[in-house]
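Only one chain is given next, in structure tokens, and it is the form predicted alone.
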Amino acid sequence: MTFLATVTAVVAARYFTLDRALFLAQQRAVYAANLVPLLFHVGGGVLALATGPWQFVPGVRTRYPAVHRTVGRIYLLGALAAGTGGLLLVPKGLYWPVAPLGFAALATALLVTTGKAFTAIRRRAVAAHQRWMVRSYALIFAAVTFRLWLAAGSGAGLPFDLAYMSGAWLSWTINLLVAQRLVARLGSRRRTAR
């Protein structure tokens, strides 16, 4: 994950070049015209997703809760972002109205599991916090499952649009599934531990 995660936020940053012809072919002249909300979408990503398999490190919150707390107000402010600029572009986005509301529905989710992280973390609950966490970070992971959504499709044979708008939101929801596993499997453990 961490892998993937750092390739994609490495390949993203490279939108700060402001070469058009890194942009995805078919937005390019929307990309160009909407340089503010793209930058600010994928510069937040890029935070995001470079950050946020660190703080899922035991070692790190335990031994290094200030490196904890700073590494999580950088992905705070990271997926705040991404989810934004992405509400930006919505408008402007492919294949419309499919994509744009999957994508819509991606910015909304992550918003809102991120703010539920943040909100619960300053209540001090720290297992509620850490249950929204593995959610958010799940959608900020849907920047990777998207890419290899669209590798697949095309490896397949499949239509460029019609992976694009099922990529949407199956990268997503899958992601969000897988998820909402993982924090039924620790709410699981911590009561067995009890």
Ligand code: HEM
The other form holds:
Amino acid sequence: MTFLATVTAVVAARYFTLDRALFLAQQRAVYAANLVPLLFHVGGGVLALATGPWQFVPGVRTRYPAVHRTVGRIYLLGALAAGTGGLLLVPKGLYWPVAPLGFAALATALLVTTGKAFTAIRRRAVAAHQRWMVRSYALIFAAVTFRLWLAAGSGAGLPFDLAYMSGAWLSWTINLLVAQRLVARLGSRRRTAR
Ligand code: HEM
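Can you swap the form predicted alone for the form predicted in complex with this ligand?
Everything in the complex follows now, all chains and molecules, and the chain you saw is the first one.
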């Protein structure tokens, strides 16, 4: 997960070169005309994607709580920027309405789960904070599953528009289902430890 997240973050960071030849070909003109929300979105996404996996390493959390808190704040700002920037890009998205509405639902779910994780830890509810963060990161990780889905679709000969529209919904719903299973397993492990 960490490897795939880091590779996707590095590849996405190419937008900061401002070299339009490196932009998604189908959206080159649209992105060039909306650079501010795009870079806000990509910058936040890159930060959240790259920092998230380290927050789940138990050794870092217990031995260096100050590092966990600082990286957590960076993740929070990244997820906020990715979500709000994503919502700003929705009206300009490819294949309206199917794909952009999928991304709008993803952005909303990301903002809600990340907000819940933040309010849980402010109340010192550690278990709830962990559950909401697993869900939040599963949604951020949709950036990876979406691109894997596009690559697999192209390998299987699926037309790009079909792969893009289905991926805009499946990339995050599948991740959220996996997150729910992880959360359930965490819960039963905690109960047996008691
Ligand atoms: C999790 C919430 C996210 C939402 C709601 C979201 C939404 C969107 C939307 C609506 C677009 C425009 C799509 C279009 O033109 O059709 C977009 C593009 C883009 N997003 Fe996200 N995104 C999310 C996460 C991320 C993350 C974590 C990254 C970091 C890797 C990222 C990187 C990009 C990039 C690089 C583009 C430009 C298109 C491309 O080159 O693939 N996004 N996103």
